[in-house]
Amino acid sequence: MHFASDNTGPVHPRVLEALTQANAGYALPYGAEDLSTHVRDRIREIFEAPDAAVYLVATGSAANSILLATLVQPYQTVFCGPLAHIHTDECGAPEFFTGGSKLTLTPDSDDKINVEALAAQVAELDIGDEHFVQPGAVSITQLTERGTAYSLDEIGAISDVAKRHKMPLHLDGARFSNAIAALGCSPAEMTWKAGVDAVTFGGTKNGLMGVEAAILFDPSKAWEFELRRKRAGHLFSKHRFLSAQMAAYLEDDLWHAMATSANTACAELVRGLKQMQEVDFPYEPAGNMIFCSFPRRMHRALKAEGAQYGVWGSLDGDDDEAVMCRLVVDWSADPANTARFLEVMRAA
């Protein structure tokens, strides 16, 4: 019953045979392989976008930081949600990288930024003096820390805001896969054609070993990119490794497949809590992360079966007394560990 985060399951066995595979014999270092130039390809045909500047680092820390220090310059602001990714996990990556842009956080609705007051925070800016941060960007998660989605048409609402007043929007996609899941659309229509100018693609929570595609549709910032990836340290000699994973989460489109099985999964165990009148659900569930609250006994039960997930307070207490918790459900989620934990919730 392991439900504390996606990042903890396995990776994914077709992934580790392509490790194995490239570590046959010599390659050429720091992303001048061929495997690394099929990966760029193919990511750009994923995208539907030929002109894309495509990168690999191990880290979305890493993705997500250097995009946005490519983006902005250190007297701007980067507008986020209050639990954007970028704000709540990064321990200031995101501050360091871009040389100390402001992290600026507009009020949001089901962890989503809300697009009026988005526009009302731009407005409030003195663009022009001085004095004050001027506007860099705009950032946003998907999926949502609290695993929520954005609509397309939200995205594309946030652009426009952005776009008139020449800000570009980023979007962490370090659940980029099950948020494409979700949505039933495809990488383009969720990126560019919705208004993104760069996505950070994520893959580590999603089966693989450790590695992200950072992606800017605009290629004219892509020698900024590769300068600022070299100078953070983030630019690997043994780049076949990073291109490996990433070829084999491309190829038959395993990516997809993963995030819909980990989505799938997730809704089951959400049917099941929904059968139960002492589970609450703060957050509709739209990909493959639940947040939740319920009686203390019963999460009392589940620990002492064994299960793991992140619970949001103290355990001591009140055995009634609701306390809420995360619940995260990867790609090789077993259907009997599902049914096993809401077994044990019910006889709680």
Second form
4 protein chains.
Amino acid sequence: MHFASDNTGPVHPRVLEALTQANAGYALPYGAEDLSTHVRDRIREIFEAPDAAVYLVATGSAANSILLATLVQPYQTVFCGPLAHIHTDECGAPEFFTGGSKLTLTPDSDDKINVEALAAQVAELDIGDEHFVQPGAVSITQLTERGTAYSLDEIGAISDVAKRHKMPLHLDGARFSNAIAALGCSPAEMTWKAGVDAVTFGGTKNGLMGVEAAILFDPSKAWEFELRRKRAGHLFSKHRFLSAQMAAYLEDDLWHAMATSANTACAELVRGLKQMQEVDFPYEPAGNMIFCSFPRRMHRALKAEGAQYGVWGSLDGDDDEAVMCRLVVDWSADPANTARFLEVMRAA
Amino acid sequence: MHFASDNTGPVHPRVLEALTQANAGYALPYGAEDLSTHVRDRIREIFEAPDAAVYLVATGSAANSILLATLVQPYQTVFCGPLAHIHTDECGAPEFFTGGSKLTLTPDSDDKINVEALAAQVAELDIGDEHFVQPGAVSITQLTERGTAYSLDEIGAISDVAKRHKMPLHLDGARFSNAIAALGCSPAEMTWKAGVDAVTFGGTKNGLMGVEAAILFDPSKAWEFELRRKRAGHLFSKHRFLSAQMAAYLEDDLWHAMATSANTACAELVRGLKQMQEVDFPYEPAGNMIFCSFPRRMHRALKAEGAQYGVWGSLDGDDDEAVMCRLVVDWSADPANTARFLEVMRAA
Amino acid sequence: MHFASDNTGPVHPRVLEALTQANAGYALPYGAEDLSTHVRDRIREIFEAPDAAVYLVATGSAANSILLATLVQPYQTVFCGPLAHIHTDECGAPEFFTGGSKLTLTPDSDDKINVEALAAQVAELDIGDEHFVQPGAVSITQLTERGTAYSLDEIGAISDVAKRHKMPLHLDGARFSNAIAALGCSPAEMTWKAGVDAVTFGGTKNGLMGVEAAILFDPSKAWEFELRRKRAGHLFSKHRFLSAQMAAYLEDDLWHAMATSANTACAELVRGLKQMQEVDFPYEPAGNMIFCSFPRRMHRALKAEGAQYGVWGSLDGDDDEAVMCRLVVDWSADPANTARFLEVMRAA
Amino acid sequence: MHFASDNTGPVHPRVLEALTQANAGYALPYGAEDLSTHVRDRIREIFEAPDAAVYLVATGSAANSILLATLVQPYQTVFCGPLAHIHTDECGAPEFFTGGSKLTLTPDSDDKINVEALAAQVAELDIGDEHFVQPGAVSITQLTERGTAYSLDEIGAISDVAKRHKMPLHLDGARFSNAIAALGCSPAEMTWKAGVDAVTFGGTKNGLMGVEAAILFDPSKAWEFELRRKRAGHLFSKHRFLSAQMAAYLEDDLWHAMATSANTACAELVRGLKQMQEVDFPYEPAGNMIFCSFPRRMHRALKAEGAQYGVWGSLDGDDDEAVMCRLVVDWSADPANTARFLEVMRAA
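Next, report the structure of the form predicted in complex with a further copy of the same chain; the form predicted on its own has already been given.
Below, the chain from earlier opens the complete complex, with every other chain and molecule after it.
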């Protein structure tokens, strides 16, 4: 019963096979191998963005931060939600890569940036007064850090505010595929068609070993991205092994299939949980990650059975008190585990 | 006939197998998996350094730069040779990671730092005068960028100068294993016993997909290293796949076997080349990388046969003029290729 | 009627005289002149801190940021209020000097950090988990950005929280002297005796041309401060002219006299304003800067008479609507101007 | 007998008077005062550059580094001579301000950059290969750190190389005025007409307390300069006191008169020294700073008489051995001191 995180799950067998195939003989290093060209072209196709600059790196923090450093000057600020992964979980990576840009926390509805609050906040910035950091970029996460999904309209509205102040919109897509599967839209629709300028198309949480594609729809800063990637130690010499993973991910839309699989398994879990009246959902689940609260005795029973997941609070205390938790379902999730999880809860 | 670089070669099959084995089921992320503990303990054993701090990252630039940033303050300088990879090939990575430390280029014998020159250079620094950057660290590369090896005494002498000015000695060991195989000494002898304080124990150029171990023999800055690694986007969530590669690398001393294999094949190549009087060696080859010059007509013949290697100069010009080249032999080198390479040269 | 800011006022004549005296003949540069030694010793005396490291720079941003960069690592965070000058008015200077430390905004009572909120916020930090920036320092401003003063007990309580997490407490004393005059305490009582570790003892807003003393009560990082000051271009070659200003400032407690003068003039203004029932004070004035609101027609009358001060909002609109403003009184304020200011308001 | 440095000398009385005049009443802060507009316009006139962006800061390190940070990206390099003040005397300030740009040391004739060496060095850079830092800017110092002057043709030739690789040319003009007086040309001729893009027009070493003008002939990055200046704590609130100094400096070409005065006094000293056959000049003096060697016994005699100047080596040793020294003459130099200096030498 592994629901701790989608980064604890295994890699898809086709990805491992792809590594083995890519291993034959010699290959040019640093992304000059044919497989890299192939993969980058395929991503441009999938995103319907023939001019986009596309690069592979091994971690989401790297993809997000190199993109932001390419888009934002040190004396500018990045607007993001207080829960943004780039703010809370990367030990200050954006500040490091950008040379000290500030992150301005935009009020949120506890999962998504509030677009009116964003507009008000940018308006308050003294643009053109050198005492103040200047508008740099807006960054959102999709799926959000609370497992919900911005609608295309919501993304568009945020982009409108950003564009009004000449800021690019960055999308941290650690769970990009799960969002696409949830919304039933195309990658182009969720990105540049909705006003997104730069995106991290995540693979690591969705069945790869460690590959993320960083995409700039406007390629004018492509060369800067390359230099910043190298300078940060994120250009792989044996780049073919990043390409191979991504090639397998794209082939026959494996990325979409894995995300759908995770989302479906998660929906099954949600369905079961919603049947228990003691379970409360503060946010409406959209993809493969949910937050819910239920009585401590259920948690104790689950933990006693070895269930792996994050709990927001102590397991010591009143049996009936509701305790919040996070459950994440990965592409490889076994339905039997979901069933058992629900069973243990019901029995408790 | 692939002699372009050891990073163009394949991964050892046992490494791929290890990835497949590590892929079973769920594992804790970010280096908390058991395999990580195992690997770090093994490295401590191999280096006879029970207290050392050991971390895995995916690139050599990352390992070197995070180590240097942990050891050196922004207002200090790193002494290294003019050919040091950290200076010439990483797009300023050390300057980025350290927050703008200077690299001071120490005169060399075109492959190794000159220890007297280093001593003179440090002595010239106005230590204690705030107008000048202060001594931070010394960094050497082993095998050197010219394919030679520092002797243990040479390392010790450099360390003595460093220590006299309270500087740690960093060793960029991209080809660490080849150096060990060349010198016939132990990892401990080539590092802390010779006065090395921090080392990058490279795997990527020697049969791994992309793993380097960063080692701090004095663990007092271990926590700082961890924070800097995370902040730079170099902490892998699915860390088990770094651990698995390194575990395979260490098991039955595969690292040593692969390096020995590369060195042996290279020695065979050198033997053949030395029999041709037109071939000139500016540096005495020690491991798996050589620099030599021979007439342009031979280069043309080799390139016509598809030989892959780096040439320092143009292939247009006088047939008999000597042109310098670099040849690197990897662990998987096929003796037949070496034989054919020499044959093509002889025929030219 | 100049109430725009204390940095728009003139320099005290004794300061100008001191410059002329210091100008005679030659003097050692970079702070090696005798006057520098004298001034630094005097500051140590005034602060009853014989071991303190004391340095002069020309701007408050420099003093604050070099102190913070000396105290805080890039992977740590500085806790400060949302109104902190270091956060809102220095274009990201602390982020620049520290190499990208984060500033964490601590909830406030709109002028002072809330000590319970601070304690809760630090407790929430995952100390010891490398995904999160670690506790670095706490920074407060005295007088606050709203013109109020932390009591000694309030400073002590904040320091207690800071110390519990091994964080130094930094005090931005741009209006340090006004706070001392307001509280009637000694510099030692308002700083190290209350748990402050580093302080900017401001002179620029209080009658100097541009000098601030940066003080570290624990001198163990003095040398680092010196290197960071030089590296940031803030070490003056003709340092004697900084020393001369500060010497005049300290002589016969001119600093205290000027602050008292400004505070007294401000108190006179407050007294007058409080007699008008339409004037509302959101914060209790403590020193030489006040925030108050009164009807727009009064603002219009004042502006028509050429009064200089900051207005928070538009002068277009309903005559009777209350509009907020900021008034700052400097050491040179003429009582006649205050009287006239009040008169214009009463007449409106 | 003060020949230690031009930064040990006094400020011109007219500068002090200007401070007193500027002190009357209130003035807008941060460079918004009328005097600032006046000064910036005058500089544009003097440089015949009506569109230039002009800013005042208090130190040369700040002027140089903010200019370089505005012109150069972190992944680029600045070419400068091994003796460049920005490299040797500012504790890594350019690296700090630029976010870690490298300084590439261009071979010199021990005082000036060698233009052929520069051309060769840039040609060697792998432009367009992300492993290598890219060309960023070229920086020269005028007067040079050895007291010589680049001719206009030499500056033009360096600029040609820079422009060929799209690099701006920066001129560190700490002794700009002395160079103008030496060459007998106009500021425009020595800067933009010769291909200089950005210049520090120094005042501090030539009779001001601490003011340098940073000039960008192409104003397209003016706003970026302003933000970087603020962010570095180098925007003065009481900016009128920088403006006042510069206004006095420009009025009736005081800057030129002071430089001429220093150069003339220095020439007198050189004339006397050249009459002594034991004095040797490694570089041909051009302005107000000279390097020469003469027997140790003369140094001893001078030091015994209290002469202040820098000696390159020990005063212990053989009486007749030649020892190098640096002598700098400031605007206020008294001819009587020069005469006495020469007399002491002759007597020794």
